[in-house]
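Consider the single chain below, provided in structure tokens and representing the form predicted on its own.
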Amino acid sequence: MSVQGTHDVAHPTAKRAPSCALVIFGAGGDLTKRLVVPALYNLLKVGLLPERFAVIGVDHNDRTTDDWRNGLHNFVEDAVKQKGGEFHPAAIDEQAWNRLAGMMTYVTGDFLETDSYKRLGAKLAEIDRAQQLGGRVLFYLAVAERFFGAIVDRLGAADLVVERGDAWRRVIIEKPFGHDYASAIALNTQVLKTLHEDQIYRIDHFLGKETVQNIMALRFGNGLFEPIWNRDRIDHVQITVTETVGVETRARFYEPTGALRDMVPNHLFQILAMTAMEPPVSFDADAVRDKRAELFAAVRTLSPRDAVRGQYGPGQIDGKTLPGYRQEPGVAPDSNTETFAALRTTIDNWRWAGVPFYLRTGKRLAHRYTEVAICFKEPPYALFRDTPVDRIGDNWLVLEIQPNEGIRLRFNAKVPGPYMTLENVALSFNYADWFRQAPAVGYETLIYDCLTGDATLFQRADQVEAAWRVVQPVIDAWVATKKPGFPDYAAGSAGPDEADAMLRRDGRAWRKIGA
């Protein structure tokens, strides 16, 4: 694809968040250090950050304010010198890092302790009157699992999270929210005896990445596409989320967590749901979130049949040998945890009904490769009966997120010479052609949405309950029946050849990963 020119990114209408304090709990963890404060100072880069703002950390290590900001900028010192990391300006400007450090406070409180949340309240009071922040205040949930329904009911008792007027409070909660069916019901229940719907914000970091939010301006802001998105033109839709590294250091959460619900209740399905979502009346949240939500109602609840689960083990990626699930530090010699998941879901509504979607996501896979591959429906191939049959391909159109974000279609063209003979060929728009964007972690959009009060990318209850209720037959059935042949995929393949098998029953075959 010819490129004309290439275009900053410009944010015409977007104002600076208005002041407020963000209190961050997890302060001292690894989310704090590796994404969420390298996006606050992204957006402090590009002034979208308020005039008046407050940093307030909390975590149980007893340490001083100076030392969590050292700690803070000798992390993303180092962040900024690993090639093909998620934080990668060219180097750390200092004067824009000394302002963000300046708003930067420390607490020292047990998440579980009473007193924690009296001494938060006083530093958030002494903060909003010395800066004048309007009482307004974000908190930010960066912690585990078990934490996030603790740590709202302790706001809630000590006055926290009560708004009056335009002294709003908000409450961002990380995944997983829920590890079943049962404990997200559980949960949101727990989180709105406290805070009202509109308080919440449960994030997931797919949600901010641009080419995620692109399928939407793809789909809706383009006459080309909508047309032919449905049953009547597209065969079936891929959508893969890979990865290279294994478990590594977190056997202690993946043990019992494994690839299916690590990835596919939210990161996946919300990609699903930007995929097959109908159109919204508006961008406004509430129309966005509905629709979603009518998407999820339609899903079919997946029965055991049609999903796949692989453990890697031993194998080369980049010529280097690595070990198996099963010999990674903190995993069980015999461990049941798959890292490899694939499902064939259905859409029981006008638009896509026949069209299966196949989902894939793993750990140890040959590349590190996310993206959305919707095959259209073949033509009749009666005039070109005579061509060979291999250089006659499907119609795809790619959306590629990760790691090089982009578009790509590919269609049958003629092959210039005498005869009439076609070939499969690639028409591509990549992200880094056209627009010069600021460096980001994925979270800037999401953070800076959580400040305005823009809940469009961000999840409501309906819509987590509905994702855990389609693979919740799927749990089930893992978790009962030990898996015989694990491990079943080499490091550095392509996955488990039942995921294989379970295309080519369907007539189908998965693309290659990263082609």
Contents of the next structure:
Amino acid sequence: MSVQGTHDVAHPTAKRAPSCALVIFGAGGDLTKRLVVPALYNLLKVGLLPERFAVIGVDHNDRTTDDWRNGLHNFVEDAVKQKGGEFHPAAIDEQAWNRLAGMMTYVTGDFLETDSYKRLGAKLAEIDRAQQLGGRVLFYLAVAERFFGAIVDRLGAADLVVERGDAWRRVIIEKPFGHDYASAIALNTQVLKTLHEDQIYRIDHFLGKETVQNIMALRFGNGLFEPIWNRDRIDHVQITVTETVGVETRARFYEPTGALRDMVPNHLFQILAMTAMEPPVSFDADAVRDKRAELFAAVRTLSPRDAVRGQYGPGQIDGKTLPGYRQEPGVAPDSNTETFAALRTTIDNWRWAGVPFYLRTGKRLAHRYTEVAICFKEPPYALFRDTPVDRIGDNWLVLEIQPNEGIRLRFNAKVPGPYMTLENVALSFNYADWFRQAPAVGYETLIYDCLTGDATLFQRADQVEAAWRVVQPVIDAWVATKKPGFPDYAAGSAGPDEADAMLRRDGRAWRKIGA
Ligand code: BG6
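Since the one above is the form predicted on its own, can you give the form predicted in complex with 6-O-phosphono-beta-D-glucopyranose too?
So here's everything in the complex, that chain up top.
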């Protein structure tokens, strides 16, 4: 994270990353083509990739470097035509693409075979010698969770992660880091046998989103908000991450995972931490991560009573009729997997005692929408009690993360006229109105940070474990008991009624999604 500002990806003072090699395990996978390679292309375009740089793709399929490069080129070309995905520049700059493609080499290798690592080591040494890369290597594990520990073990055994002087060796580990509390601890123990903590970059791509990073800028770059950012003035907070997509082709992953594990201890908790953590003493990686870790330590372990699960049935989104979760390919017809989760979390510290943080996320909901909504307390005396209640509203500060990127402040104002009546209005700020944004898929900052050794936006072992600790009792309860009412919300709706009832019990209501 460049503290000078990253809104434009290339800031005038941002420097090129040092010469190095990037090794991508999972070179033929979805993540590589959809996000990692497009992010490298974007970084190259804005001059942040090293002049001397090599990308080595490793995967089990026997193919040539040309075949790998061509496959990636076809994908980005299609992405440009379709405009649907994360990567949609107006056109591919072929000169820039060719420069990137020229840096790419493909190595066939089974992730579990020792020989693959010998071949990779030899290729790395050859490329390093030829291009003078200084012995620096970033390994990107864009693979399924079951390979993380195994690859790190084998990199260690092949002597590929020993650091010598400024010849650093770093490893990016993708999500999910573990699938519960015990497996997260076990994975940390395993990788820490080979690597030092400061060599490990545990990615959560939500921290690559500009608007998530902006929560810190809003809170700590302004004198206005911090004095009211506590239990004295805040009634409660709602964090919403809703999606319109369903399980798509990912049933094999999603069936044993579900919405809670897929989204909460990682993405939603990152947003929670940015919103609720204490101010760090500096933007030094450990100063920020210490505060995030402190916050996670203060989040009370959840009770299943404070959690609601849901599963989508058939329904309609944008006029399109969609099947229910149980009818999706690869999903069991009596699946107990939740596609929606809502939680009431509590933070046991001085600042937040008594302020509930409600979290909800789900698939096949009415809108794709992510926001943090902070509800302020009512004025101490209801001077305007004669104003019709439907016109007056709460004071909300809404941090819109996606797809709208902005900040809205809702408050009550006088309606013009000879009588005193109020109406809830909004002050709005939109990123797009203020900043020229370079095309970005959300991985640019994260990859650049790894190349420059800035771990601020990555998870430390203690944070990952604390997050799983918080949700573990709910995972256990949901695995142990089959939910009788599934499916319990229609595709295209706002989620199950039970989630509304959870807030009603507290005398509150969810904000309308996307309102
Ligand atoms: C991934 C989850 O980590 O995040 C997906 O596995 C989810 O299920 C995705 O759809 C959401 O990310 P984004 O950036 O599209 O909001």
